[in-house]
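Okay, so here's just one chain, in structure tokens, the form predicted on its own.
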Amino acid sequence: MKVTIDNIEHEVNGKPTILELASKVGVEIPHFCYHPGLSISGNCRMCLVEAGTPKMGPNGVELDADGKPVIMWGPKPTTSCSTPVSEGMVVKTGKTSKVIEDAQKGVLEFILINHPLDCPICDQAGECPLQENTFKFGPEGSRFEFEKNHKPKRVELGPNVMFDAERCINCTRCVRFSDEVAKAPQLTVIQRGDHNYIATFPGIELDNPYAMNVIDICPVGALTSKHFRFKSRVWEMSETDTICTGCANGCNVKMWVKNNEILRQTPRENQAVNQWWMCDEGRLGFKSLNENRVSGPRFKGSELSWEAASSQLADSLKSVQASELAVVVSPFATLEDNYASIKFFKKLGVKTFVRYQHVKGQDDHLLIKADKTPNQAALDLLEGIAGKFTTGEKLAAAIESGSIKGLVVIEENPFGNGLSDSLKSKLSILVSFSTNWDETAKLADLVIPAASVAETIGTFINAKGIIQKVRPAKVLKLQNRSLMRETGLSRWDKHAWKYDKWAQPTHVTDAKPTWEVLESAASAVGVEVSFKSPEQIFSKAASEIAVLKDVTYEKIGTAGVQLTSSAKTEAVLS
């Protein structure tokens, strides 16, 4: 099928509608109430275009003098959004038509006539496809001389969503999103004609676990979360491509970063893992990487510089018998941290690696899923490394009966999962490689200052079987940032002089990741490793595990790599 697009034909496989067509090859139309994900509704007429169909003779297309199809055009504009293709359609965008393009004007003036135009106060600047339709689309000036309307402001939706009702268009994709998608109908349109506004229903929150994609979605900023309002300005914020590890779906996110802080999280589009959408634990689940860090090793409660934790690390390893080690792995941290951790063991002579399983509750309709960590499925590779794992309650038992004297834990909370802190007085040594001040990590000998997520590189395989790449947004205390090819840079960020203050980080941890800690005590405790970079050490795992034989971290890039079998494949053991 061939359709003529603003004097461009296109081949067309299937039946898109002119919209989709149009965004699929290149041609900008605007739009507001449509959203891919979502039914069609049609009620902005942002997206107008004029199409026609050749004219049918009695031998087929009529032509006109100059040989070309005669065109029968619709009677007036019609929706892009709503309006299939088909064979032989000719369409003019605004680029092309006038009517097209003055329609457009009206529209957009007309949107405009209500609305408050305070868009040096609006979290949506800067990212608002009002203020960019405007712009580009939108007549030059306002013929409205009049008092707007006033409609209610700073309106608690719920739990975490803000409404503004003289910011709202009535696009109605919060309404729809949460009927279709979330299936849970809290939002409703009520008043009518130029009064109208979205709110929820009488005695009904919008509190659905998937609430927080209104924001993302609403075009203007009429939808707010009440986490980021007034936080930052957009442009003022890096923003990294990355996974969320709260559960075992590993949403695709973007991670907005401002002075090294994390700010917010936002689903980016994967239609493998997540589509469009994320869940609101998920979004929020940052905190955790800003707040209450391990900054700098320590040993019972003293701080050490990276030497002296290295010497420390090697020292108490060696005070015990290998075969009286036991390491817990970790279902949270990357496939590289802990491979490098299994292997660095290994040579040490450590027969026992115990896991912990982390499922509550169900999984959903949607995204969410039970299994609350992001890399389970990474570690069940890694059994036919490690050989097989041991459980927590067995863990308990061998502290208990007094065959495990020395206990490391990377990144993982045994001591927070059901091991008693009684245990820990059989424990000779207790090492801990720890993110933030859990359970483990204040019971423990020593402490190592892990890298999060959002600090390090490296790879997690999720319910799905698809592995996917996290990537630095923030920096560390002995990195530069300009450095970081993987992280995402600002404005500041890419411009400031090194004496702007206010270009300056101000929540810098002092970590480490757990591969480059492992790699500095290696020749203390006479273990062989290469431990290079993250990309290295999963060449390395790669070149061990079948099911990961041809993925590459190019391959994986930022959509992940679907695996072709199974995460239990057995390992190939070197």
Second form
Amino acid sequence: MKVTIDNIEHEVNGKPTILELASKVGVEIPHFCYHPGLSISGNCRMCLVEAGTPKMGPNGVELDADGKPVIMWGPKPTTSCSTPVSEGMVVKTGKTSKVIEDAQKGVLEFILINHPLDCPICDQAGECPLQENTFKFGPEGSRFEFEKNHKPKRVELGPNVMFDAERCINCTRCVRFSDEVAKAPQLTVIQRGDHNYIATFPGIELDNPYAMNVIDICPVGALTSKHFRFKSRVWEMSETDTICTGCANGCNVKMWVKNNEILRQTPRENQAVNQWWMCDEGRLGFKSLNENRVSGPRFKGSELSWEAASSQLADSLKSVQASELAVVVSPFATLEDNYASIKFFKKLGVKTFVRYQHVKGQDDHLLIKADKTPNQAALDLLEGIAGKFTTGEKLAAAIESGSIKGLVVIEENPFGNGLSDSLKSKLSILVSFSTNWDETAKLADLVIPAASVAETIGTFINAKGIIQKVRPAKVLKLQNRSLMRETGLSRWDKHAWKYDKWAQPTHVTDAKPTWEVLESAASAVGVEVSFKSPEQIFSKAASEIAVLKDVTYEKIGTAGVQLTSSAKTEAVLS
Amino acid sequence: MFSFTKENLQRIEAEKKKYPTVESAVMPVLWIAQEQNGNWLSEAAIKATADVLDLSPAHVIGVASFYTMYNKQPVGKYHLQVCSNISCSLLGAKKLIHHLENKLAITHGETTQDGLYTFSEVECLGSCGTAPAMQINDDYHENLTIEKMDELLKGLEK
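Structure of the form predicted in complex with the partner chain (previous: the form predicted on its own):
Following is the full complex, with the preceding chain placed first.
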């Protein structure tokens, strides 16, 4: 099928709508109510185009004097979001049609009649489709000189979402999202005409597990996050493409950072993983990456330098027999950290590697997985190298019986997951590589602060067997943001100089990736390992694990790679 | 609490059968609910409508709030709805409205203290040929004058 948009002919497969085809071939048609993940509503009227089809005569398509098909134009502009293309269709957007250019101006003038235009204090400014489309396609001014409608402001729709009815343009994206995607029909449009706005039934809250997605899809600042309101202008933050590590789904996200503090997480489109969405629990999970962090190594409560910490680590490890040492690996840590730890302690002679499960509830219809860990599948692969993992219960029994005297915990929290505090006294040495001050870090003799998923590079394998990469959104102490290749930069990061107040690093954690600490202690312990970078560790792991053979960081990119067989594939030892 | 009577539940079943989807039955069922609830829709009545149709209460309140003929506030025993659209206004509807407001000491949307009358100024009642018109509960009263209106109200007091 051939369809012409703005005088350029396109070959079309299937039966897309005009708007779908246009976005595929890179023709911009402004829109508000259309969202690729939702049903078509056609209420905002912003995506108007002129469309015509070839005139059919008794002998097929009628041709004009030049031998070109005669086009029967529609009597008036049509909404491109709800009009499917057909053979020989000719479409004119605002770029080539004065009628459409004027229609778009008219539509925007109407939409803006009751819009408060409070962009200077609106959270959405800078990422607002209404603002952008008004700049691109809008009228020069308004002819409306009366008082605007007044509607409820600062309405708490639910525990996380705030609503400003005056800013709302009634596109109903949020209503359709709740009905169709979240399957929790809590929202509706009430009242009529220019008095209408979004509301819940009295006494019912917008509290479904996906409620905050309505904030992302809201094309204006009507729906805002209670956790992010007035925290930052969007252009002051850097955005880093990474993944959520709240459960085994591994939703693709952007982490938004200002002053080295994560202020919000928003979903990033990945059709294979999370489409356009993410759950509220994951979205708000960034708080543990900012707060309660272990900063600076400590031994029995007193702070150490990093040099002292690595020699202390070596001393501690040498103080017990390798056969009496157990290592807790982590489904929360990167594949690289786990691989490096397993390699390191394997060479030291350790036989016991422990893995904890964190299963809570059940998988839901959309994204939430019962497995609350992001990387259990990577541990499945590493089991081939580590040998069969021991369970937490067996570890507890072994400590009780005295066959395990030393415990090294890699970014896990056994004492918060069933290991009794009283067993600590049976351990002659407890080393914990910890991101946060959890139960284990508080009990440990030697605490090594570990870089969190927001500060490190590494890979995670989700429940579907898709391998994805985290990128550092925050920097660690002594790291320079602009020198970190994979870290997102804000305008401030790019243009400030070191005496500007916003260039002074705040919220900086003194931590290191676990692999780096192990490497620094290796010679003192007498273990021969060479860990240079996450990428180098990954390529080592890939050379040992069959399913990772052809996978590289470059291939993983920002979208991830589906591993050839299920995540439970047998790892092959080299 | 509001719950449908047995007879009304039967009427609702009959309404549901008329349409291919339950969404279409929302309006007649809301009407039944309003009837049963003393000519207005409480939140409980809207919730009961949603429950009986297996729809979300949000959807049903969206429909109920769209239409002004569903009363979302309690109304008096007699709901006086005077048309103020063009034909009625040309023939003196405004005078009738002022008269009624003065007489009952209430304005649009209000109910008298004794709970007897609610007055609403409404859009076209479709009775332009016999304007000005007023609807009292379900009945039309046409070709009104101030005298006729007084007489009507007198009749109601009994």
